Structure formats: structure tokens, C-alpha cells
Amino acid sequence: MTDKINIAVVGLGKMGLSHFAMVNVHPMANAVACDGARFIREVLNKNTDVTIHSDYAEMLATTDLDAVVIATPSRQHAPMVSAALDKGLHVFCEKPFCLDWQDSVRLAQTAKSKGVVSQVGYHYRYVGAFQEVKKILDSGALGNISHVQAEAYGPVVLRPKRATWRTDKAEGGGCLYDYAAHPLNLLNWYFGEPTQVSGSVLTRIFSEGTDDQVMSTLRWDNGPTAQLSVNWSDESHRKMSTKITMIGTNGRLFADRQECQLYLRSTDPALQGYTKGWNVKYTTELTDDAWFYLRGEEYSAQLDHFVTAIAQGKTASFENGFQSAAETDKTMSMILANADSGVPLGKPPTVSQPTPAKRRGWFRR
């Protein structure tokens, strides 16, 4: 493709404006936008030369587009993505993908059948430290993983206040779908869809109609048990902080936005660059310099990945494409159902004990 890609950014709130800024300056893209708020349209019309639409359906019917970036409240994702796919457009959708996981599966299948590029905004998959965790796990150097702690804390809802779409369970899904989605998506990336979910508790702290805190236990066949702990009403953190801790038969691992720490009992030839004992690698050294940059490395790389794939005519699934996002949506629905019923969701996982490490020195006969 030699011409610039026409991309419409739909929904100009916090994330939408961020995506709009990146699309608007990307050298391979032409930006248009759509938002129902008159104030937003007037401000952008005064300060940019970009065409701003007020009606999504009308824009799809009358505008020459190649792709859309959907950053509207979560409840609107499924119908908007469906309408874009009906037009044969490439689609980037902010997370969570859909509030109903069955919509997610259906739309993933539609996108695959149409051969379009599809992506969901789980930007942690573009953070160097979390990518390094995936590399370590794939190498097998950490051994059999027995326990995982997945956490996310931040200061989103810190007092009772007027409800917004984000704190309206029917519109945004609450802390589970807005915050817990991030560490859950990392768990899905590392281990796939859980076999069983149990012990889920969704707690209100300030919000009247939705959860502010989420705790749950997830288990995998012949895999780890993961403890999920998420709270978006935690003022001890200046901004969102997502952490992953793992214990394996050959050591332990910790990763957050800044670094990846790995302790190895013994080295493994499948994992080059790591020695016995503690190893620390920082996101700055694990991240390739982006040729296109605005806002942050992970957001820039994510958006550029989407644009470049379209420009090169690629239709292969992304690691954070619709299919993987559907896994996360289904996992969240399991947590929600488990919290409501108190009954574990899924079947008891198959558990096989790993071969113990060899004893050193002498052996009992």
C-alpha cells in the first residue's frame, strides 16, 4: 500500500484523544474522528484541520476509511466493532474488548473470516519487562511454575462521586473489566485460558453500583495457581501499577513496568544472558527504540504495529488480537459468575507432580 491509511478515531475521551494524537501525526496515516459531544468537536475543529464527525453510522456510510480505532465506553464496543467489520475495515478496539465474551468470540471469528487486521489495546504486551517474562517462560528456564501473583493498584476512584460510564457496571464493567483486565490478559498470554476460577470477591469501596476491588484464584491444568489482587481505589499508588510474581522449580521471577528480576537456582542453556542467582533487566534495555514515538514506548509501538500491518497488507493475528482478547473477556465472565454464585467455575484442573530435583551428596538406599 503506497497511499496513506485513512483511520477514524471514535470516542474522544482520555484514551481516544491519546489515540487521535498518535494517528494524527503518524506518517503513514490520515486521521478523521468521531464523537457525539459537541464541545469536543468544537475544540478540535478550532485547533486542527481534521474532519470531526458526530454520528458513527453516518461516518461509516459516507467516509472513505481503511480502519477505525474505537475508544468509546465499553458497552458500545461490540456494536461498533461489528459495524466496522461489516464494512470490511481493520479495527483497533480499546480494552476490554466486549462485556459479553460471546460477542468477543463472534467478532474474532468475523475478523478472521474477513482477513482484516484486528487488535485490542492491551498495551502491557508491548512493555519490555512483560515481554521478557514471556521469553523466560517459553524457554522453560524457570521450571514448572507453581504459583503466580498478579496485581494492579491505582488511584482511580478515591471518593464517592457522581457516576461516570467507567464506574457504571453496565457501561464499563467496573474495576474488573477496566483494571483487572490488564493483569488477567498477561496471565492469558503466559498460560492461556484458566481451567477453573474460584474464591472470587468483588468489593465496593467508594462506588455505589460497581466493584472497586477484585480478588480471585485461577488454576490451570498441570500449571500454576494464580492469585489475582486488584484495587483501583488505592491512593498509595500515584498511577496504575501492575506487577507479576512467579515461583518455579528453578527459581522465582518478578516483573513490573520498570524491570524484570529473575532468580535462577541453575542456569539453563535455553535462556542466554542469565546467570545463576539474581538477574535484573530494565525495561529501557529490553525495549527497542521506536522509530515512531508519541506518549509512551508501549502505546507508540502498539499503534505503529497496527498501522504498519495494514500498510504491508498483513492479516495475521496479533498477539493482542481479537482472539486473545476474547480469552480475557471469558476469564472475566468466569470471575463475575463465581463471585455471584460462590461456586467454582470450570472443572477441577488436572495436576501432575513435577519430577523432584536430584539430591546432592548422598542418597538414601
Second form
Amino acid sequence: MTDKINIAVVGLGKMGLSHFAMVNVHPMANAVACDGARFIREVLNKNTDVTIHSDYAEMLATTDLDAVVIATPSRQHAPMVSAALDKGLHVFCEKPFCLDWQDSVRLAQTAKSKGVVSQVGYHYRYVGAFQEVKKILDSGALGNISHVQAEAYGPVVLRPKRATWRTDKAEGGGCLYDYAAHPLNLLNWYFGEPTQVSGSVLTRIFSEGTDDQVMSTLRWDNGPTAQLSVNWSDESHRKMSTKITMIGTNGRLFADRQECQLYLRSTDPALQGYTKGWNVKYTTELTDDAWFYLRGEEYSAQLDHFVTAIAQGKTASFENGFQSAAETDKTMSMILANADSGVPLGKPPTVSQPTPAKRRGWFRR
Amino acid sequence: MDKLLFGDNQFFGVNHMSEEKARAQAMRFQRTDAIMEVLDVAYDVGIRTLMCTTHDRISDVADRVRANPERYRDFQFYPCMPYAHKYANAVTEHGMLGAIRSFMPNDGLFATALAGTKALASKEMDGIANAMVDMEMKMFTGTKTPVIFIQNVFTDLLIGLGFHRAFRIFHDHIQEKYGAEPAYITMNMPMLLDVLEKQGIERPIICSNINKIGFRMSGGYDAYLDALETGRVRAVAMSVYASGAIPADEAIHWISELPGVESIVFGASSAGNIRGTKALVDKYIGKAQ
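Following the display of the form predicted on its own, present the structure of the form predicted in complex with the partner chain.
Zooming out: every chain and molecule, the one shown earlier first.
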């Protein structure tokens, strides 16, 4: 038992409970939990063997831990992550990482200097179809990509209702932090930090304290223009649905959680297994099985990566390190600032000059 | 249990391959008539069991079945509870405690019990769990429900949290109050089997993915086959086609040679697919229900 990794899951809300359940049955981990709410502590104390702490600082001071999983309301992320890093612990933090992106950058630097594994729960990077998109982009087979649409829809806030932290902007709630963060994080993964953000509109539909709808235009130097379209007050979706569409000089690419569709105008030797015309790959073939499945392979896989990186003595995460999450926090801050002022954030991007077409025969295109 | 059970994912916009297809199905099946047309095709070829979530729309189906006892004399439901999204949305809306309150009956006993969180956490947990089951079962009053399942998200969350006693509470309540067989859906069959045995639940009915390519068989393909061979589980196989990745004939043939698989549950929207699967089950597993 001693060679197992001791992990505390902090915050037993919806995400925290599910993280805890997965860590608790991970063969390489010993899990304890921490939550301030008496109700959940008493239910678990009464019905399970789980050790549950009520005070985070006290737990850090008195418990022999290797790592923490932080799943508290977003505003608490920065101080809690900071305290864990001070103890030299490995940290997995739920998204969004920090509400102030400068905290994110600072904590990323601290994690790096301490040589610990740091990771943020952007689980879409663990969805087979979105990983396939990354592979296709890295191959260059889509050509120059000019046109991107990043969308997320779902049924979270469907009527005016009692406020919780999720509907309080100051706590890190709202459609931007909760929903838009996901497609934005994918855009950061695929294209990096945007050069310019404009046309951002955050709209309240039912919520009193925060946005229910986010639209924005993001541009990259010598890269695409992306339109972000996100709405969490859409009952027609059974659950959150995130999708990315891209058009490049050599075709069109679409992905959601279930499938990845690629139209290629011509094959590319750098991308094996794809033919000219339409190609469709489904979850079934893009997914590896998890050691334990609760709500999707991606949730299991990201935690497994975290535990495995620690067990292997890595000094950084395999994916979703703090630095990459800081990019998304910064992107969201650009959207907020742009929405407030109406003034585009960042310089106009350098527009790529169309590369002169190679001289080809008259009858070839 | 019957050898072939009819599932309901296709009626509610659940499709593991394509969101586009899921939406098309959600459109097609928004009228209960459209659902009944498909169920009638299945019933008329001898598939008499609907294994279904406790989705609100299923209460409409139960109404139709009750309204026509002659036509649906042998029709039976295997309810699978709870419908997870209903609870997840309630947690978002009311918080954890508020969600539990919102699903409890409003009459005396529980209103009092839920006044204090302490009571909720300790003394009353068994009663609350049973009351939640009863709420979910209301829509099936007057129909046949010989087997009653816990949904996989719930089962697997309870496994992960280590709240294993809940399975025993469920088991006893289903037997005592409904005279039915308690059963469990999971994505982690070998792990669940161990947990249930430690609760003294022998040879449980467990529904899980079982397919030739090992798709979503968490805990490993070999562990599933081992569990089946030992005879410790009465298995219901779902995702036998692995969302279409395995040709139908090959998939059913493979399943038919496994020990321990008592039933197959499948979902389909077309008469052709329903009859096709029924014919394959008759061919490889035998006609008798």
C-alpha cells in the first residue's frame, strides 16, 4: 500500500464527487476527501470508509499527501492550488484554472520550478475525436486553415432560478467560464493564444448575475478567424455538446464527442489512413478503454494520466499543464475586456500572403 | 428473463455514434405514436420486454400499455432508474440537498425527515433510498415489472464512492416491495460483481457492454469473460454491435457461444433491424423466450 499515491479530492460537488469516485478505485491511488459542507461529509462518513477532512489548510498541514485534486468553485482555485504547491504537492485543478490569468501564469511557473505534475481538467483534450483533429492539424493535411467555428450548447440554465456559485460571475460561474472555456481551450490547443479578440458579446438570458450566451471573434497571426458561439440555455440538447468545424485550403473538418469527419480535396502522405473525399471516424475506433468508466472515457483518462505521470516520477503532465490552461484563462480575459469596452483586444493579426500557386499545367488545378 | 430485450436509447436522442442521427431520432420519436409503432413491431415478432429508463416519456408508453390490456397482455417493462439527467439537472438547479428534497414525496414523513440534514445523512438514508425508488416506480403501476435495474451512472458512482451498502438497500427493497428481481447496469462489470458479492448478493443480474471487440468493457475483456465463465453472474449483454462496429451476424453468433449471458438488449428504430436481430437470436440462441 505504501507505494500508492495519496491523493486528496477537494470539493465534493458534481465534478468533485465524480473525480473522487474515479480516484478512489484507481489501482495506484489512495484517496481521501475534503469538503466544508457537513451534509456530504455525514453521508459519506456514515455509509463509506472514506476519510473526509473538513478543513483544507489543516488537511495539508497534518496529512501525508502526494497530490490534490481541486474541484471547488473557481474563485477558490488560485489560493488552494498555491497552498498545495507550497507543500510540493502535485496538483490537478478543475477548469477554469484561475479567474485572474496572471495567477495562472504565476502558478504555472511555480509548478514548473517545483517540478511537480500540474494539470487542469479540460477533458475534451482526452476525447478521441478532438485528439484526431489535433493529429490532422499537426499533419498539415488540411492546408491553410482560414475558417473556424467553435460551438458549445447545452441545457444548464433554462429559467430564472436561485443563484448558486455557478451563476455568480465573481465566483467563476457563467456560460463563459463554465461552457465557453471548453471550445476556447480546444482553439488554444489547435492554434495557440489568439492575436486579436473582437466582436465579443456576453448576453444574459435567464441568469441575473452572469452570462448565458457568449459570442466572439478570434484571430491568429497567419492563421484562421474563429467564431465562438456558445449558449447554455438551449434545451434542445440533452447534455453539453461541443463541436469544432474548420475549412482549410485542402478540405473541411468537423468533430464532436462522437465522431470526426474530414473532407479531403487530395490525400496527403503525412496523414495516413485517410482518402480523398469524406472520411468518418467514430468514438468506437478512436477510444481506448478506461480502468474504470463513470461518465465517459475522457474523464477517466485525464485522471489516469495525472496519476500515471506522478507514479512515473514525471515533472510535468502529459497534457493540460497549468501553462496551457493559463492560455485559456488569458483568452477569456480578452473576451471579457473586449465585451466591456467594445474595443478589439490585441493587434490586428498579420494576414498571411497567399502563397503563389505552384506552376502547374493548364489542365490541372 | 427473455433472451432478447428491447432498449429505449433510440427514442430519446441517445446515439453513441452520431449527434446528427441522435437528433433525427429525437425528432422522429417526439410523438408517443411513433414510439408505439416501433414497439408494436418488436412486440409482434415476439420481443415482449422493454428495458427502459424512467424518462417522463415512458409514462406515456405505460399509459398505452395499461389502456389496452388485451393487445399488450404479455408486455413487460424492465425499468432502469433513475433517469440520470433529471437528477443531474436538479443538482445544478437546487444543489445536492435541494435535489434530494425535490424528488421526495411531499407528505408527512419525509418532509419531517428532511427538515434536518443530520437526519438525512444518517438515520433516514434507507428510507430515502426506498422512497426514491418508489417515486420512480409510480409510472409503472399496474404493469408487469419483473426485473428492476439501477442505471449505470448511479451504479458506477456508488461503486466509486464506496457506498456499497446502497446496493443491498436496493436489492432488499425491490424484492420485498415489488416481488421483482433487483438488477444492475454498469460499465465496470467485474468490479461490480465483486462489490455485490461482498454485500451477500449472489448471482446478480448485471447488464453491461459485452461485445466481440471489447468496446467499453472497463476492467478488461478478459476479466469479463472470466466472470461469465465462473457462472457467478446472470449477464445481460448491451452494445453487442459496439454501436455498429461489428456486423450483426458475427456479433450475435459470438455472444451465443458465451456462457452466462442470459439476455441481449438492443435498440433499433426500423422494422428491418428489429426483425433482423430477432432472426439472428432465434438462429443462434434458440426460439423459445
